[in-house]
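Below, in structure tokens: the form predicted on its own, a single chain.
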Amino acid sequence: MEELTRRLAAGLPAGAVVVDPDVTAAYRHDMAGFCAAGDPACLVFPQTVEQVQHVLRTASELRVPVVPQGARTGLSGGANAVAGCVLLSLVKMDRILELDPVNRIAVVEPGVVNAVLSRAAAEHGLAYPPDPSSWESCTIGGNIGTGAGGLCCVKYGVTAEYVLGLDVVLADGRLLRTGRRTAKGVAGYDLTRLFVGSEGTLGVVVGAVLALRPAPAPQLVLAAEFPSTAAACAAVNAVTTAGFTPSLMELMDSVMIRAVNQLARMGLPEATKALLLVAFDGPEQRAELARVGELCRAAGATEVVPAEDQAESDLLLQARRLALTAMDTLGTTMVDDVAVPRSRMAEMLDGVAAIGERCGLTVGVCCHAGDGNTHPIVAFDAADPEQVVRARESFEAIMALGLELGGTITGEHGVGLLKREWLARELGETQLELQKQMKGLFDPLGILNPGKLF
């Protein structure tokens, strides 16, 4: 380790190499429960592309694993340390290098926080649409690494649709530039899309060219209460079938509603079995909300309440953003991220409820209902070995149910450590082998975030 830290320090600013175990321990893992984390050799904080290249060259020469990290808000263990690794924190590379209103692009470093970019874009009448629930703290580099989504995906899409180009440091320290700055471009293989969602296993993102959009009008939100999750899902299907494209369509089950109320005293209706939030940001938003309200009532809604103004809308959206934090107050949590076809979402939610009952655990669900991305959250006592076993069983059963319904094991959180075994089941032997071959092409020594994905 002495040689490693000496060589790293030679190409980094003073204080950029940290070996204090009390400090490195705080960086060993992300926010995923139930995932192992090793003891790193050191933690480094580069500030430039050249310094990242130095770290990778050194690690490659010494055959030392490197685990890239952003804000560590991930939920799959993708940023967890492996034994003897270099933890490569990119949080100090946090500059917005360019914001171009004419071409509607932003050029950023990986440590830029999502909300910071959104606010900077808003000053020019523009928006960066991907908005994960952790947008106030998660970084663009982490969003790219996991292929993050967010609450507004139903209308505006996910991170991959806004990444035009990337600067990536490869395992041997070479700098690769992919993609473009233009609105269109199809030259060669799309390596940019390959890196989005690769979880730091193919290279380290050190810069990104991102597409921006004109800022929409503030959202107005409608809240609809339902006697069952099946009725709420029927309303979601009716809204979609009728041709509406809301800017947001989120669902919370009764467990989630009670947890949010317990945490924030928000006065959400606890008697209801499902709360559906639907928002529009277009010029006809009030008329659209009225029509959606009619569809909700036809599907069985017991109460439909459109927000009167922006303040009421923001309050409802805050309730949804608090969902994960609220469930954390009930114990240790395992957060799932299963996406299914919208038409089968009711089966997914009913199945999750049955799994929770069978395992004797509290399981709450919130959904990006507009695109079928469900987040079942299992709460349990980590100090109780029997509950730990049942929590793992429930998690596995939820994953299996998602695949059985024609879904995927992760819509936006990534695979990391948490879902490695399930990735093989979803991809199948042929695709898994091809993906491993691609990993070997970019990282022949296997030093980049080893143990993640495969």
Contents of the next structure:
There are 2 protein chains.
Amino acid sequence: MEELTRRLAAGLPAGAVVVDPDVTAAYRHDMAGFCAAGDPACLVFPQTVEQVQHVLRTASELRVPVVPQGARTGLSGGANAVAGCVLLSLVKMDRILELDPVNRIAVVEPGVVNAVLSRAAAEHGLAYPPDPSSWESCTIGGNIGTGAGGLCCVKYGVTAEYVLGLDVVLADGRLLRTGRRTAKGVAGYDLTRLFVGSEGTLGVVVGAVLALRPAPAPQLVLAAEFPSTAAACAAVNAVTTAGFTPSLMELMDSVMIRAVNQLARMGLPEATKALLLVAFDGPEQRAELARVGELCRAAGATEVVPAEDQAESDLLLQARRLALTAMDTLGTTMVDDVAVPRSRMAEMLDGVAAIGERCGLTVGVCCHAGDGNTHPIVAFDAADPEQVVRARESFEAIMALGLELGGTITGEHGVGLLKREWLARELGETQLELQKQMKGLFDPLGILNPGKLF
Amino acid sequence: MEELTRRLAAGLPAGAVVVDPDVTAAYRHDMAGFCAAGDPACLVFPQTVEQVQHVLRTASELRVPVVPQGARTGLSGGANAVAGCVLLSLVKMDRILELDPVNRIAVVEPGVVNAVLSRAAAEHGLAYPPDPSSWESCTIGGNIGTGAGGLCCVKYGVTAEYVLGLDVVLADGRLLRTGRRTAKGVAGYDLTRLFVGSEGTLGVVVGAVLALRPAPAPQLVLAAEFPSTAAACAAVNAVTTAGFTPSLMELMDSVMIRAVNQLARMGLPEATKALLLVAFDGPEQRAELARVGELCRAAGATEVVPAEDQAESDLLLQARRLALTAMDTLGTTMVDDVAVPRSRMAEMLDGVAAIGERCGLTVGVCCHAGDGNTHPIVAFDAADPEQVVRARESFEAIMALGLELGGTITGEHGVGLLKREWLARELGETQLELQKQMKGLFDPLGILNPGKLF
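Since the one above is the form predicted on its own, can you give the form predicted in complex with a further copy of the same chain too?
Zooming out: every chain and molecule, the one shown earlier first.
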């Protein structure tokens, strides 16, 4: 271990190698529950590509595992330390290197915070759409590692769709440049996309060329109350089938509504079983909201309230963005992330409610409803071992249900440690074997974030 | 060879194995020039996934190369036969298995023709956007294999963005199912995207889950004439920088304009140096066209003519769609496909003109200008060996220029046989080596479309 830190320090700035366990302890975890974390050998903060190459070369030579990290806002344990590893924090590589309005691209280092990039783009009338809940603190590198989504996806897609090219330091320290700076390109296999969502198991992203798009107009939001989650899902399907493309379509169940009110006194309607928020950002947003309001009523909505203005719209979005934090007030939480075909979402939510009843725990749900991406959140008392077991059981029952309905165990949070036993069930034997072989190809010594994904 | 055809026939329908050289000869080539094609051992037409598995198993056992084919409209020789191969035509697997308006997906076999799917989607008010020039005849499997683009990409993106999941028969005959039917999903490495654009070198696509989107309104087109291609490019950049997202932005140079007029008497303005077509399909299309017209004038346009109605718009689009065919009237043609950053397109076009002059051949250009994707087309007399050499030289000079300007050797046509020597120059040593290793992982015996890409 002394050799490791000595050799790392030789190629890094003063103070960039941290061994103090009081400090490194704070970096052992991301935000996932139920995920083990080992004690790292050290924590390093490189500031340049060459320094990251030095770290990887050293780790390869000494056969020491490397765990890359961003802001550790992940929800699947993908950034958790493994015993004896080098925790490789990219947060000090946080420069926006280019912002090019003519080509609508940004070139960034991995530690740039999502919101910082979004604001820089806005200054040029542009937007970087992916907006995970943690967008004020999460980094672009972490977004790429997990394949992060957000509220915007129903209209603007996920992180993967905005990554044109990557600079990646490979396990042996070589620098790989993938992809392109052009709008289109099909030269060879798409390695860029392979790295997105690979959770640091194939290489360390040290730079990215990202696509930007014109900034949309501010969203106008409609809130509709439903007597059941099924009725709200029917409205979602009606809106989709009618050919609308809202900029946001979010669903919160009654547990979630009460939790948000409790946290922030938002005055959300507590008697309702499901609150659907639908937004548009195009020039016909008022007319679209009116027609969507009619579809909601036809699907059984008891109240349909289009926001009067921007301030009201922002308040509704703020309520939705508080959902995860609000659930934390009800106990320790486990956030699931199951996406199903949009047409099966009603079954999914009924099933989640049944699972909650069966396990006797509070389960609240918010959904990126337009994408069929559900976030059932199990709240429990972590001090009660019996509740912990039931929480874990219900968490897994939710994934099993998602697979049964033709869905995926993770829509946008990733596999990490939390779901690796479930990955095989989703992928099947043939694909799992191929994926492991690909991991072996990029990381023959097995030093890159070992134990994650697989 | 007799053993091969006997064993293939044992698992295929009567008549599905063709050895008659008069027939197979017609299937040896796609539409690329300058690409060698060997004599196949046979041509097979499987109708089911199991039959494709049988073909691959047999080929693996006998170590016989397999070349998958769709409609052979490709422009890089990717579907060309290699000596002694099994030509595996997927055109008889042409069923649309599902078209689901609630989830906005289609599930198709690989031999479905692009236009057939587009029309089927239109019946549900939906669209499958990717629209390569050959869309009336090319197949979805071929589109996936090459990563096809089209005119729509500037607003709606390329084939890759519409492929959610794939069924792939691996070299050894195993069936791999990748991806998902959900809108979002990040479970494991993105193998789906890896297969898109892989030109049949990693596996044979036998089924696809495709994303659909609401059908846009008909496009309204504006035509603007410029005194130089550079002025037209300046207009393109002005339109982009101003935050517009046209549904189409195409540029034709004077050679191309004259060729189209010659072929179809379209009455395009022959005195102009560059014709820019810009279209919008949103509710504010008239207003957008007006503002884009002003930007064109400011960039030096000598004429700006917004189409009066749909019929006029369609005529302009038809003129653009005739470009490739029109060039064929000037001689044998080589179609290049170099994409550069949008901001460098003017330099690219000036450079192409200089190359044309230097080599003394006619070079016309049409561009998907909104994407910086240029199609310089070299016309020459194939009976004159000296012209053939010069055509080849200019074709390569065009790629070299594209790379110099930060572009790619192929925006949407693929590498195939035509550009494989150039792939290494674009990818660099590290990436090329990794890509070859990935090929080896999926195809250890090297039977899948050997000699293509690499």
